[in-house]
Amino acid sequence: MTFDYHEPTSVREAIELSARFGGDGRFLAGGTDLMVQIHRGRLNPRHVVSLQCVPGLDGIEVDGAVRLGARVTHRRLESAEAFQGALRGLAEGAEVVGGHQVRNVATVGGNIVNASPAADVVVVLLALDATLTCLGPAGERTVALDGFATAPGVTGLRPNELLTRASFPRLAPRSATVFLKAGRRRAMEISIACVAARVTLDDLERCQDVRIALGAVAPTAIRARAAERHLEARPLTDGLMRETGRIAAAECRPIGDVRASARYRALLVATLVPRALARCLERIKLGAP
């Protein structure tokens, strides 16, 4: 295992060393999953390009809306205050990728472009409409994050092209996440299968915005729609709930290895969106004036 490591001190610096290496080249944030691939043999750059040294990629910045930079780590998600109320799905997710010394140097960039239908706290930027911003040779971009990944291992990203953050809307009142994780251990082990929630409820206790998103269930990180629209403009009642879930566990494609059979994460997320849609109820409630 071997290559030359490069340190730029900016953004184009970065962009420009990645075009000059072009399939020879990556770029190293946290490296938990770049550094594994290359040691396995599945990658084998001659050039990794490292962004620690690139200022602007490590910030979290919550006004109109929230902006979370590419070098945001997992740790830093799951005690910032800011993901401790209404986003606390966000820190749900980041909370249980690996260990401890996974979580401080692993981020939020590395988790989008790995492009693992396990990881964790995509599926929670899913349910939270997230955006990519991107900046390549061509300038800078804004892409939907729901399509960016098209298949395991694999991206919308442009050659050359480096994802800066991920954005999203801040939540309407009477909103709240849940993020739910199946596996053997709650942490330090891919997800079985994993569900996001996201609820806004309106004056009348009936769903006025949902978003369902699911993990390990099919090459992506997917969106349940059929589940979604399910429950538009109707309470969430144990019943509605489960007739939920049951809609989501059908637009699973979901396969059976070593881990899990299929049916059996189907089941799983029969199981998990009802009671993520719960907890959201219950968050909602603890939370109204």
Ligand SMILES: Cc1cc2nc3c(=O)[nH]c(=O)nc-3n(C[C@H](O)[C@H](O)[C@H](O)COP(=O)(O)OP(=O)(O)OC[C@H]3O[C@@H](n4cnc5c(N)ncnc54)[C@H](O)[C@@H]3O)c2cc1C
Second form
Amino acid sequence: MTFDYHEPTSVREAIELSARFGGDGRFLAGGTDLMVQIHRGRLNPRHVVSLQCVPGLDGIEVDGAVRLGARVTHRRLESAEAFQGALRGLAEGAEVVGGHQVRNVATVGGNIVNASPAADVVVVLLALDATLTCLGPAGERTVALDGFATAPGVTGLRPNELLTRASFPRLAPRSATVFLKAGRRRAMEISIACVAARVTLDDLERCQDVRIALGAVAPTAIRARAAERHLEARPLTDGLMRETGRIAAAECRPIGDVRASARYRALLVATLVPRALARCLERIKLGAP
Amino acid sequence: MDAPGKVTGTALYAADFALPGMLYGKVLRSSEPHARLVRIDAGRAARLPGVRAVITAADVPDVRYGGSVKDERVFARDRIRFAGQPLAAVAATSPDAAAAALTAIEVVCEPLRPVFDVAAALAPGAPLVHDAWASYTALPILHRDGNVCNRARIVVGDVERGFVEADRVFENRFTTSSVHQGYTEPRAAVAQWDSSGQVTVWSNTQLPFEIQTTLAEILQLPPSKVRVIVPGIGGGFGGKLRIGVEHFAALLAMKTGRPVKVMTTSEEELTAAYARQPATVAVKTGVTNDGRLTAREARLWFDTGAFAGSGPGVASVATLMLAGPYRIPNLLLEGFAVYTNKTNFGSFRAPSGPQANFAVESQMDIIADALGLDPLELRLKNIVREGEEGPTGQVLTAVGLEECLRRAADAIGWRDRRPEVGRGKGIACGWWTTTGGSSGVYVKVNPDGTVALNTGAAEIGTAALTGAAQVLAEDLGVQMADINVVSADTLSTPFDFGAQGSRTAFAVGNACRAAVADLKRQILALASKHLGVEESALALREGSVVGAGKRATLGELARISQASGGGLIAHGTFVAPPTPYDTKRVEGHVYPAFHSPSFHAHATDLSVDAETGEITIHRYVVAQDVGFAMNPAAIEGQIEGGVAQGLGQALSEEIVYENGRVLNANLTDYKMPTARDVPRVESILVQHPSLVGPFGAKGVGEPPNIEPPAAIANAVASATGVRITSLPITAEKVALALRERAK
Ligand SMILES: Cc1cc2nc3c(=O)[nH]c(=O)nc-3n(C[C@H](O)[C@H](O)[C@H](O)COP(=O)(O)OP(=O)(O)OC[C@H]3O[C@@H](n4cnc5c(N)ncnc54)[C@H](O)[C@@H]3O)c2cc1C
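So the form predicted on its own is up there; where is the form predicted in complex with the ligand?
Below: every chain and molecule of the assembly, starting with the one above.
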């Protein structure tokens, strides 16, 4: 394992370097995925371009839309005041990533670009309709997070493009978010299955807008669209939430591996989806003036 | 004594150890589980930059070694017996260069039909893991047959008659997984040869004297030419008893003429170390309607992997554990160590304890449920008591078991066993040995009055040598701060049987007592002469000899002795007296009785999520009969650590095999519990003094690891009605079992 290490001090320089190295280069944020992959011999970049000294990538902005710089760490997400209210699901996703040491350095951008199907924060961002801003030698473009990852470890990021931020619209009133994760232990755990839900209720307590996103039960994090549709304009009763869980379980495509069987993963989806919805409902009620 | 250095990060471990000019060694391991080794070509690897030596079977003496059966070689010669078996080793100027060289070694082999588990290995016509097993040198006592490298047996009374006397007969089967000791420091060794042909190996072994013997055998040297030093151990738990990487370091250092360091990776630890033997256990127990146990027939099969290693001994210990701490008049108990094409599984803190205890203590609850008895009452009705016989006829003394059970049950609130839906309490009890073996110490009084304790034992992190030093301080009337320990160097320290079997504080402590008795005689004789006071009027107090209004400090006396008589020094020894048992009851048995046995009960209170199967432990209580608590804080530390490890085995840890290969050879997917998974552990120290231990102490290190799987299984059954009979008890198993039942 040997590589040249570069520490650019501007976004432009970072992109120039990566354009120069092409397929031989890799960006380094917290390194919690990249370094493990290099150590295990799965990646062997000749050049590593650190984002450590690149300014402008670590902001959390919440004026209207919410914008998260790619280098924002999970630690900052879990402790940000802005994510203690209706956006609590985002903090819940961040606070269960790895352990303290991991969260202190691991970033949102890394979680997204690494494109693991079990990336916890990605699942929450999917439920928030996040878009991504990518900057490359050819300029900036914005793409939807949904569909960005196409297979485990594979994304639509173009060669030499830098992910600069993830953004999502501000929540409507009477909204809540929740994230739930299942695993064999309570920390340092890759999700066996995880669920993020976002619910906005109308004045008649019916679902006005719902997102259900699932992690670790398909080749990428996915939205459970059929489950979302099932809730359209209906009040969240216990029975309906359970049905929705079953629909979500039917539309996910889990594998069985050393962490869990496919059957158990589907069972977790069927259980965690209604729990996440019920908790959203509870939070909206608590939050209502 | 070792704690401040460890807490502040200044303690030296074997993994820290380095010498100038040192090379780094790495081991090429087979990816095939069972194959004929056709050819191995290291030519290209040897020419790579930084590479100083590549060795294979062709470069080392053709020696087979092993403690109970000599069935193992340094490198595979013509036959590969497990995925992970060493084929070659490289020494290079950096770990990376060594790793790169491994990939350049060409291996050609032809796969053979494998046996991946005990059932396959015992099936008629199964391939033999060792075709020539019958010709191997082995302990004569072992009962070997093909893939079985030992069958240990206990026979008492007549089980068939016992089953006839029973009103009900229960038959259950249990399985357990292989789990790793999880020591934080990987196995590491540095070896260096000197001009006289002596090799020195700095290693984190628990047994420096055994490693010395094994190395001498492998290197074909007299043991005096092999010096083993333990600079420090970052945890062992039985995983560092047998030879690990010492031989690779020594052989590579011999070849290169430079010091060589070899250290394992997590992957090597999980594929090719001495993880706990997976077991299959079948238990048949007869019981009367009022809950009296009349007979037990139980068999436990250990997967010992490609080599016997600790297997034959652990299979023997298992039979004592299968009896449980119960009075059962008719017994037929068998423990098997079975060869398979897997790594040589080995000893792990209370070897065989958790596997056997999980089975028999789970079954005790199954019986209690079926008979409508309280599980605690069923146990109290059948446990062994003071003066009764153990399974092999040993007479039991200092039996604190009833007190352990009652106090653990009281502490957990046993009367309210199912406080709410999905919540339940479980209890399990057991017994364990304080391993014997001999210990020697030298104790020397320094000219400043401090005392040097020189022992062949290694401090493995249990504070066992602190315990021994406490005994020494107490007997000699000096402060703990005045004692310095020199340990674990086969050249300069006296023999010790090693850091194993909960014996160190017990045996080294007793050796210290013997040394102090001798030292006191020397001190008093000298003081009497020096002070002109009759010996009988003198006493040792707070670092001085006092009497008749006069006083001489130990330092003074040491200085006088140094000027006139070579100094104050004593040699103390201890060997545990044999525990008599009935030899007619055992066969193939290398561990027929438990010395100074300890007794214990664990109780837990937990909730189970009915849908996800997730288990939340509210409370965990341990009542352990420690004989005499020399150092209560250290014992509680042992209990907490043992329970944490035990909960890992109970709930989350498992080395997963598929076709002989490990699927989770990394610490992402091998799930040791984290700080967030382990509840606070409440310790109750019960004290029924043993006759032999220093001040009545019993071994305390291993026992806390035994009962957690059974206690958890019983609590889960109490909470849900679902009985999980395989370890680990994952949320997935519980959830799916609840589903099945709902159908
Ligand atoms: C012990 C441990 C536990 C973990 N637990 C969890 C967990 O519970 N949940 C979870 O979701 N993840 C977990 N992870 C995975 C990892 O921590 C997360 O995915 C993390 O968010 C990755 O961020 P990073 O900054 O460390 O990424 P890095 O490792 O630095 O980068 C990951 C990938 O993204 C690329 N990259 C990074 N930033 C950018 C950018 N701005 N533009 C373009 N490409 C970029 C890198 O080139 C690399 O390919 C764990 C990892 C470890 C080591």
